[in-house]
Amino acid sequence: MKRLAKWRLVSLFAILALALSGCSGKPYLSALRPAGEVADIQFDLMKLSTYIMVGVIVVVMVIFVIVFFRFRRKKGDNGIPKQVEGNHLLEILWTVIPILLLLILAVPTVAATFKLADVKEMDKKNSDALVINVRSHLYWWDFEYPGQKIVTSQDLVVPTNEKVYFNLKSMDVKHSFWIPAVGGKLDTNTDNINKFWLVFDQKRANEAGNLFYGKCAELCGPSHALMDFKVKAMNRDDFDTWVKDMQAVKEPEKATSDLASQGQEIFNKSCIGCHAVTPQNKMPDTARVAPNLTNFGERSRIAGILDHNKEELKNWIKNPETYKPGNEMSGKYPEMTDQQLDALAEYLMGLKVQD
């Protein structure tokens, strides 16, 4: 029975190792493949702490093996071993060594903390820094570019090879803003604004297909694991072009077909009360009850998790509760026929600001 229990334990660890081997190492998602200055700093700290911990384990195991064999009881040894105590050298060593290890870990950690918390540039008047106001909701994300006077949702668009500053706030419960491959994470609270910065490396962005995955890293409800967003990283020229295209949209995109026209009419009757289809921020934070859809046709995912196509869009509109339990969209509009869903999907997929 004891042998059987041991084999069960070995099997459990083998299954655990197999499960961990499936953790994503993809460049758009893995924190172990850093894609920016912040991620590099955090990864270096992770490696440093790991080296220290592994080093301590190796030293302890070596001492354990030496003591086990050298001081084990031998045949004929029936007396009490010689008692050794009060070795000043050993006492000094096991006091000083942990202090040195803590200093080796603490100094770069504190230095990195102050460096990553330096957001003076974004608070300067007439600063050229790119600032993005991130607003988290159940279960979606809103991105406002105050300097450019545009708002988008679910897809965060950023330039590469420069600092991008973020103001983080939650509109309902505590969430946490995290782009694993690039850096973070930092909480979004309801009662204060957190600030930090990230840099998106162009070379590593190319390796990731210029698309990174972002997630909520704070348990916030039944669909917490599904609260994703995507990050489109591009060079500064392409980013400036995107901004100009967004700023050029002054009125809702007009439908380009009869079916899309029917969908636009349905949208104006059922959806416009919550969703905006122009990028300008014409409402206060408290009025943002649903994602901005100005460039919905150019998004990478539907609802942050579904493939971006008409069928998935219709499935989402038909029953969002199936995909994101507890979301704020369920029950907010009348039930639609298949023909109405086709028309609405046709209109929404045509909402684009770039060719």
Contents of the next structure:
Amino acid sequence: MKRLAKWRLVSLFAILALALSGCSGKPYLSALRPAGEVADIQFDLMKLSTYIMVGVIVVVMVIFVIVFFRFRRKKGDNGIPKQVEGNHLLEILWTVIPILLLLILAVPTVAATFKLADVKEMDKKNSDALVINVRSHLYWWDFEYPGQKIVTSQDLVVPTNEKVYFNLKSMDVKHSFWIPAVGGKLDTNTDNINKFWLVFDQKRANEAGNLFYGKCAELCGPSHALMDFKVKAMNRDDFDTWVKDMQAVKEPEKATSDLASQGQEIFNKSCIGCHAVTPQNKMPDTARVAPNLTNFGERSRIAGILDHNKEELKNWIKNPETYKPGNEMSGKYPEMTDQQLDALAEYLMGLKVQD
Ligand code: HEC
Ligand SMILES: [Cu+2]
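Show the form predicted in complex with ligand HEC, please, because up to now only the form predicted on its own has appeared in this conversation.
Okay, now the whole complex, with that chain kicking things off.
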């Protein structure tokens, strides 16, 4: 019997350890390791409300314990104790204290809400603020840089230590744009544009390996949990270079080897109807039906989730349904032989804009 109780305790601690390890605060993924001005503000609000809640619990528990022991029935107590009803001082106290606590919570929260929604700068004429149009799709992300006239998908590229402004919109159902370490989450809706800004801190980006993880935070379908994107944060100079390299691609890049040009041929026959390989957006939003692959060779993941290598790429093209159930690519192109898959992988991995 005793042994059983001991094991119960051990397994309880094991489960607890497992649960708490989820809070370890990975720098690329955790809201508890804020990596920018917005994340800092949000984290401070979380701390403030946690402190207040813990304070209330502690005070209530202390009073509870005192009352529990002091007013127990003791030997010699007979009958019903004196009945007290209505105490002005107490009633005023327990009305005023919660009001004060709510005010302490509300004032910084409302102030932060307005600050985080302040996008005057992006709406100004001739403003030189960096604006990115985020378009969410079942189950992938499109990023358009209207000022730079380029489009990329799945990997969001941003400069660090400056305000980056976002226009958020969804092309199918509601999704939500969230970069846990940096800020959000804000819904992407179908019939209005939500706007906000974020700052990506350079030092924290270094700690995170210059790659933050982004998530869809609104249940949107069977592959919702797989609707990931990544954020490449780099200093302004590197960002400008990346933009120039993207802009320099005016037409589909020529494959460099025999195998790759075979792949390009297959791609031009079966895939290019959905996937663009030039970064200029010549289509209306609604016509963009698949990730832009101009810089696919430089992605950090395939489809946001798989390791970026030829094997996984072939697996993906062979059967995307296994990896992302309900995705919009499955079954919409002819089946490929192993040889064709090799060629496609060779071609796609070669799609790079930077050297
Ligand atoms: C009907 C349109 C359509 C066709 C045709 C199509 N795809 Fe896709 N493809 C998609 C969509 C949509 C996604 C995004 C899937 C997701 O992540 O949910 C995608 C994703 C991908 C990805 C991952 C992209 C990234 O940025 O990580 C690759 C690679 C890819 N497709 C290759 C191909 C190849 C190769 C072909 C031709 C054999 C092809 N696709 C044909 C619609 C299409
Ligand atoms: Cu989603």
